[in-house]
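Presented below, as structure tokens, is a lone chain in the form predicted in complex with a further copy of the same chain.
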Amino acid sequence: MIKIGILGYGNLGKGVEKAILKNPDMELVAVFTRRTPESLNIMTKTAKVLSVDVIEEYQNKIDVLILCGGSATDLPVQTPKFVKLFNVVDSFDTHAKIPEHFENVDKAAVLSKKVGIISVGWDPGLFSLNRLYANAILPDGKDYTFWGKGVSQGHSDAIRRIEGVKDAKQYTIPVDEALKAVRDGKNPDLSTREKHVRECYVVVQEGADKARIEQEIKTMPNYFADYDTTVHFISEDELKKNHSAIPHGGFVLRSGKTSDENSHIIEYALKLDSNPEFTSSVLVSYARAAYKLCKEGVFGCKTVFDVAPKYLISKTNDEIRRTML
């Protein structure tokens, strides 16, 4: 059994707990939290809920610690810190800061001789893998990534900060015609506006000026100004009833030529009912990889690019060659 610890019990931490239940070779030992442990109600009766302050005592009781904090302020501190004690996996997703995060985690992991796998999930993560495989195979080509249909937490938050807004949910939606042009091998040059539209469901406070709110959303720089945005004002009940799920997904495509005559399209697509549950499932399979790599004497910071696929699955090499190749 691979013994897992979870640090942080938000949507991602809960997803990791559910994912462990789907993997019979894994066991949840403890959830560590910065909140009062008694305030958490976890599903796994055999696991403990503990304060992060006692985490050091678990160094020899946990094979891999899965870090379920946020990329903005938690992970830049937590991953380098806890890789000194544990093999760790995180879902650090601030693309621009990955090289810096990598260096910090690597420095600590080399000293502790532990494995730290960073930026695990679907983007970065599975989408990155597909970009790499497709670029390696078709060096003469063009990449496309589309996101959605799915909820963007950052954009929903941005709407909620507008005066008079009570709650909001924003969906990022890929434009069908753009996706079709790529699939048809037309290699289009697509502007931001041509690739995605944004759809907003907004609950306002009583008496709020809807026209002003709609205007503020549609002209918000970085978030909405470069997109065609639709705003729907709905009731709080409607928001709860129809928009409380956290679906997401998207498409990674590469179109490339192998000769003057012949082009090819490689497409990878995800359709996810729950973004955090799926991300958690990816984290858990890379936790298995961290465990196996550590057993082989490997250490340091790793990304999905460094991990051979066989390490992710709980089957023997003979078995995967026989049944999956």
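Between two forms, the rigid core is defined as the largest C-alpha subset superposing within 1.5 Å. Note that this is a predicted model, so its numbers are computed, not measured. Positions refer to the first chain, counted from 1. First, how it differs from the form predicted on its own.
Comparing the forms between these two forms, the C-alpha position of G154 differs by 2 angstroms or more, with the core used for superposition. Relative to the superposed core, Y223 shifts its CA atom by 2 Å or more between these two forms.
Superposition of the core reveals a Cα shift of 2 Å or more for D209 between these two forms.
Next, report the structure of the form predicted on its own; the form predicted in complex with a further copy of the same chain has already been given.
Below you will find a single chain and nothing else.
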């Protein structure tokens, strides 16, 4: 059994627990939290709920620690810190800062001889792999990625970190005309702003400065500054009634030529009822990979590009050759 620990028990942490229950080769040992442990009610009765303050005591009791914090402020600190103690997997999704995050995690992982797999999920993650495959197959071509319509956990979390914000949901919405032009093989040159719009639904604390909050959202680098962004201030009841679900999805396309006569379009699509539950399932599969790689003596920081598909699944190499190849 692969012994798993979860750090953080928000939507992502809850999804990881559900995913572990679907994988019979895994066992949840403990959930670590910054909240009062007694305030959490988890599904796995054999697992413990503990304060993050005692996490070091579990260094030899956990094979992989899955980090379920946010990319804005949690993971840049947590992943380099905890890879000193455990093999770790995170879902760091600030694309522009992935190289910096990789370097920070790698330095710590090399010293501790642990495996740290970063930026795991569907984008970055599965979409990243499809971009790489498509570029390798169609070197003469163009990449296009469209997200949504759906709730972005990372962007919603970034809004919630703004002073005066009580809760928020952010929807990423593809521009239909841009997506159609790509599928029609027109190979358009599209700016970031031309591909998506962002729509935010925000609940503020009493007396909060809405004008300041809206300005902070719309000018936030790496999240909203490059997009046409609409901010709606709504009540907490309205948020719960109309925006409680967490759907998402998207498309990765590459349009390219293999000769002057022949053009091709590669498209990979996801439609997700629950963004965090799906992301959690990807995290759990890469936790298995981290465990297997560690057993082979591999260490350092890795991304999805570094992990062979066979490490993700519980089947033997012979089984996957016979049933999937």
